[in-house]
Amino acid sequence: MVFPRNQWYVAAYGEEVGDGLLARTICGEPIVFYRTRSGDAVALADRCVHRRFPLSEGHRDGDRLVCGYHGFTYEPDGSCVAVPAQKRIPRTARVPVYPVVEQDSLVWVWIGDGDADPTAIPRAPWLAADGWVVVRGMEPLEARYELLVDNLMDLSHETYLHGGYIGTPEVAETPITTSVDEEAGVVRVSRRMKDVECPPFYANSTGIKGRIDRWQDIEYQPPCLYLLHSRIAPAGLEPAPDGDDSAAFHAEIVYGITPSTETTTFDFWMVARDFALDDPEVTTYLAESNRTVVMQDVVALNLLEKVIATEPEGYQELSINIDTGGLAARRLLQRMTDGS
């Protein structure tokens, strides 16, 4: 599978794009990001039209980029305005510009040739909303992005890979329900656990003592955005008949799954919470604990990539009921890839 094109991908966190030049390869395309003096994020192809030198290795002259090899100079719209030793600018002297949108604290970039519709960008409003505190990071993954999608769609691995953090026996023991909205292109996987062990990740952050009811409701909007709506409450505490659930604790776990190359991925991870908003110790604990969990996944998926690279052609996997969400995600990704 190659990359779905004519799609929006998370390129960076808003604070990563500033006065400096940020180089990222997304879906095999080298791109340089920076912010103009007016505050707009800009994305240009990270290759000088002259001799392909990375523009990210050059420097800025106001809002212009100057190639560090021969001095070709580009405006934010990609047009070349200066070349060495002559006044005439060749008509073809320009670099591609990528549409960029900032939304919910994320910088999204459009990869493809079709019309870049900003309204098609999926939302994660908790990342920039009042009443929520967010911790986040990004880990480079030496593995194809499909492996990260598989990993996140089947959370039964928490029991075995993330024990002592977010995994408990009940995660692997509890069946899931899976649904696919074919028109919207969304895969949903739900696991509702009642009267179960509270993992340290939530016991130490919420202060709950004893057993809990735990909901894991996944919403994957391929190719890039993954949402895990997590509800944690003392065992037996249900939402009120009017829908009020303020007595429970909620965490919105968000992933931006962005392919870099065919075998590398940018793993953007975020945890937004609606509890302990003014407690810096909880913030530090969740940031450190979640990064530990992410790194456990990184190690496992990097290993899987090496295994796949050496296995014989036509190797057949075995799938079971817990894989229904992942298999649905694969199908939608393949459909998007075939149609792009």
Second form
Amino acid sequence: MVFPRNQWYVAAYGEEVGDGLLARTICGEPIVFYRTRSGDAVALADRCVHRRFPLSEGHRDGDRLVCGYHGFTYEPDGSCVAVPAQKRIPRTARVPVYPVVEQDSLVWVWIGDGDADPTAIPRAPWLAADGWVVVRGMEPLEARYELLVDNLMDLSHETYLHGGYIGTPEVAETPITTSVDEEAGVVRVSRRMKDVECPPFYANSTGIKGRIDRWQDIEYQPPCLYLLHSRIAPAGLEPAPDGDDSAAFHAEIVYGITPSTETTTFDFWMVARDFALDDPEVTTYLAESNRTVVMQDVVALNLLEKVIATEPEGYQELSINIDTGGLAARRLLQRMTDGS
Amino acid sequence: MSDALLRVVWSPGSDHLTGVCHCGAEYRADGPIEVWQWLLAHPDHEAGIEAADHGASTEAPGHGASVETVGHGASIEASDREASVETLGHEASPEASID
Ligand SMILES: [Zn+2]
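Form predicted on its own done, so how does the form predicted in complex with its partner chain look?
Complete assembly follows, chain above in first position.
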């Protein structure tokens, strides 16, 4: 498998992990998630040591997991405490346990060996902060995660794939600056549009009638976390000299890009906003519109995966200027994959 | 800003990408693969391309000759290039200057 290992990945939203057993394959590794009675999220290899039966098909006995095939019973630390019809438990009866951290409403899992440093997990504080309302979802993608990275690093595709929602002609026409911080391992792509058309997605949610200034500042922290800092303001409205920007509208668009298998991906999408906080209609509108946009990408990327599956060996794609950020992201991912 | 910050500036409609290395060296490229190759070659930046735009050659013997230059925080607008002073790039050699 070719994934960056020794990395943290978004495995689930906090509310997905509860009393039940959640099965998710992350970077090729089948994992079962559940929450103990004391509230801790647990992640164990989803495969009984005995005959490989998925533990997620078994059931819980308090904080323990009981295999649905022969009753092997595991503690949250992975140790086996009961096997059928005998008292002696083989010393090797243990399933791997995965380091898990819950932060910013996301359940992060460490894929790899070595030191799972929780401070290395990138932050998305808007997802669980006062003054923000979040809509979100997760779409399983029948496509490799690299295709989603490509997609998100070049927003000029909004103009063509998402016209009528978030795309306007100006997106594909505005100067962009791409930067890579080699030490921090972050790729940024910034597009500051001035005095442009307001797409329906933002006109309907902010109530702005006229033209806008629109900032799109991408911050990708490979492999998993993608942030799009989106600022919408009536044309000409700049942040105050002291940095106060409360007159503008902000949406923090967050993606967790989590490889499942080599050709499937979990597409976690989230939109946090700092406006119309008490307006349920805006919440519903943004949830539905954004899901529509995400599904437009899903359809396109699933199609691309099929194209890749049938293309001849050694096919050469072509890159142009819009791909500057995507190529930078690919290089950092390659470096991470090679190093792990 | 990090010592390891590499930047590429692009105006759609323009066919060029401008790469700006953390050392201050700049380069104008015709595509993203070329611009990243140039940036990642630091400190052995290949000299060249920009000169064509000025009708002068910056070809310099040996590797690492800096192309053109900016001080920190200098504007990277193309129009400023004419005025840009010769380089502060780490491996710049005086012979490489454009007169
Ligand atoms: Zn350099």
